[in-house]
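A lone chain, given as structure tokens: the form predicted on its own.
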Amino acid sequence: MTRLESFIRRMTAQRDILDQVCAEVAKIEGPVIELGLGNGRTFHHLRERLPGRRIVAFDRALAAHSSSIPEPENLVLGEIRETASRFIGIDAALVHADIGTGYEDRDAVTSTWLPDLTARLLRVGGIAVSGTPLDHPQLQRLAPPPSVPADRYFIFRRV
């Protein structure tokens, strides 16, 4: 599979999962946390699917398209591990994390802190969607939609 094909599969899986969970997230109180704003495509998608919901986006530096930048009070720049830790206990309805790099060594480091951070940001019953597995005792893995191949993108509920 080419890198382009892999990217398309990842984006399709991300969209299909977010579309599935947004109906449920709309019924859960709390903000949405976007770990990894990037160019803002997912932020823009979430803003359309969850109108009026506070979405707090985190990234190392601002690189988003001008139409996909959150309000200044909802944009947090710096090392995500450090900046998002200040939001522990926010009781988020949804945490979306798309911060994998595709480099196994770097992603292995991220996997040492991302699952715990995600669990601590979510409210009980909240949903996490991630491009990487989130192995944590408080995160119960959920089945993705049929359109998403196994282990392509992941959904969890905070228990």
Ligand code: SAM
Contents of the next structure:
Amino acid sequence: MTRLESFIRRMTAQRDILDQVCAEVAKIEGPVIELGLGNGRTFHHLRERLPGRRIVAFDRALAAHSSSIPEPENLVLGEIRETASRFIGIDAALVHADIGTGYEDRDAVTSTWLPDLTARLLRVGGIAVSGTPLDHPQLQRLAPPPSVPADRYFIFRRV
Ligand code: SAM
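Mind sharing the form predicted together with this ligand? What's above is the form predicted on its own.
Then the entire complex follows, led off by the chain already shown.
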């Protein structure tokens, strides 16, 4: 598979998973946490699918398209490991983490702190969607939509 094909599959999986979980998240109280604003494409999608919901977005630096920039109070810049820790207890309905790099060694470092941070940001019953696996006793893995290839994108419920 070429990198272009792999990218298309990842974006399709991301869209299908976000569409599936947004239907459920609409019934769960609490804000949405977007870890990795990037260009703002998934932020834009979540904002469209969950109108009126507070979405707090995190990144090292602002690089989003002008159409996809959160309100200043909902944009948090810096290292996610530190900045998002300040939001522990926010009882999020959804945490979407799109901070995988495709480099095994870097993603292995992220996996030492991201699962626990995600579990602590979520309310019980809340949903996590992640581009990297989240191995944590309080995060129960859920099945992705049939269109999503195995181990391409991951969904969990906070138990
Ligand atoms: N979901 C975004 C979109 O649809 O446009 C793309 C996100 S991009 C793949 C990942 C982003 O996460 C990058 O902008 C990067 O700066 C940010 N990021 C990755 N690891 C981070 C960390 N540890 N702290 C802060 N930002 C991080």
